[in-house]
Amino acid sequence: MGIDIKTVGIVGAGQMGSGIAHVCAMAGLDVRLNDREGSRIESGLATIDGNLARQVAKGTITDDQRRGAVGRIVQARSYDDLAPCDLVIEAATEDEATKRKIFSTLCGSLKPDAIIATNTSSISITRLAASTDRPERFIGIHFMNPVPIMQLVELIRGIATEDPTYESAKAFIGKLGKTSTMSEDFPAFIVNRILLPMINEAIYTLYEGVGSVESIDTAMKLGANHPMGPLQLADFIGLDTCLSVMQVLYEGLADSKYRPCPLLVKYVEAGWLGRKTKRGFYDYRGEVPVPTR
């Protein structure tokens, strides 16, 4: 039997962490939001409040629901503040050393039966679990971005993850009103293993001069019925994240088809990471995004 998850801790109050806090609070769960920088917790809470207010304006939730959700999220200034949590989800930067350090420090503050999860999009769950004191209670819970809108959550078992941990995580995703899919612990899991090579191939198509940014995105939107072109999507995800997932695939599977496109590397080296830096395959500094190639 798994445990009934009522209180959720989140480590990392960035885009993903605040999105996870948002959906947990809306589902009636108590949330403790932590970040190593206190100011990020505050900006995370402001983002959540703004997103909930937008939902009220659209009529998808009531103002009472918004107030209730905001009231269920409290700031956790230290890992000790996460002590009452049944589940703690790490949503820090996509860097293995950073994540391992969080897990090895965090474990001492948690109750023995608490489940630890990572929101990683590509790093080995088995390896991350090994940096905790409870690999059998460790699991990958990979939310898609933006969390409040995307319906899918990938659940990834490490080699040591026990059945009750998986069952608890699956029930937790059900409480959030989302659908879970089970993936084995191989590089980039299911979604990113299929999606990122497609984006990388679109960048190769640009790099080789087969088409311009605009023609590639138009081709995939109208020719394959994708809601967003692959280069537009890359900018949305962040080109640094795209590159790190491609590197994980390339190193983890040792197959040349996963080689990151040199043009992607060049954009990341330039600091043109997409929407978050105002420039990527499109320039976002004006009224309308303009292709940069």
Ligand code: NAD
The other form holds:
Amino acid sequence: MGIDIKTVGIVGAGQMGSGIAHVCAMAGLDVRLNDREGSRIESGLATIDGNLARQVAKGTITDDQRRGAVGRIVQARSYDDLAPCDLVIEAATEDEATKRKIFSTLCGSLKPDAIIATNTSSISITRLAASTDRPERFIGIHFMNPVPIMQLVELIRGIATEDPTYESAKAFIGKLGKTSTMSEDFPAFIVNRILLPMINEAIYTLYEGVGSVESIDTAMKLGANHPMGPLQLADFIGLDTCLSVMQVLYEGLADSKYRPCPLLVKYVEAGWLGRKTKRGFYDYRGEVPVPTR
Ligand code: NAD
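For comparison with the form predicted on its own, would you give the structure of this protein in the form predicted in complex with ligand NAD?
The next block holds the full complex; its first chain is the one shown before.
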């Protein structure tokens, strides 16, 4: 039997942590939001409020629901403030040392039966579990970006994750109105294992001169019915993130088919990281995005 999750702690109030807080609060759960920097908690709360207000304006939720959700999220300035949580989800920077430090410090503040989860996109769940005092109550809960919009959540079991932990996490995702899939603990799990090599191949197609940015994106939008072209999607994800997932696949699976395209490396070295830096495979500085090749 799993545990009924009513109070959720979130460590890391960036784009993913605030999105997770948003959907938990909308599902009626109590949320405690933590970050290393207090200002990030405040900006996370402001983002959530802005996104909820947009949903009210669109008529997808009522103003009462917005106020209810905002009222259910409280700031957790220390790990001790996470003591009442049934589940704590770590959504801090994608860096193994940072995450290990969080887990080893956090455990002492939590109830013994609390579940700990990580939102990592690529780091081994089994390795992260080993830095806690409860590997059997540790699991990967991988939300997609943007969290309030994307339907899927990947659940990843580490080698020691016990059935009740998995069942509790699955029920929790159901409560959020989302769909979960189960993945074994291998590099990049399922979605990124399949998606990122496709994006990397699109970049090779550009690199080898098979097609222009526009031809490649149009080909995949109209020829494969993808809502976005692969290069447009790469810019949306962030080219640094794309490169780091490819490196995890390349190193973790030791197979040359995952080698990152040199053109992707070049864009990242130039600091052209996609939408967030206003330039990637497209230039976003003008009114409409213009291909950079
Ligand atoms: P982000 O940079 O927006 O947010 C990370 C936050 O973690 C920052 O606010 C930072 O201050 C905080 N932080 C860093 N160290 C901390 C610590 N020791 N204690 C508490 N807070 C700390 O990053 P993000 O895009 O929200 O990514 C967070 C996690 O989610 C990563 O593991 C990432 O791989 C994963 N993820 C990201 C995406 C995506 O598309 N961005 C999708 C799925 C999963």
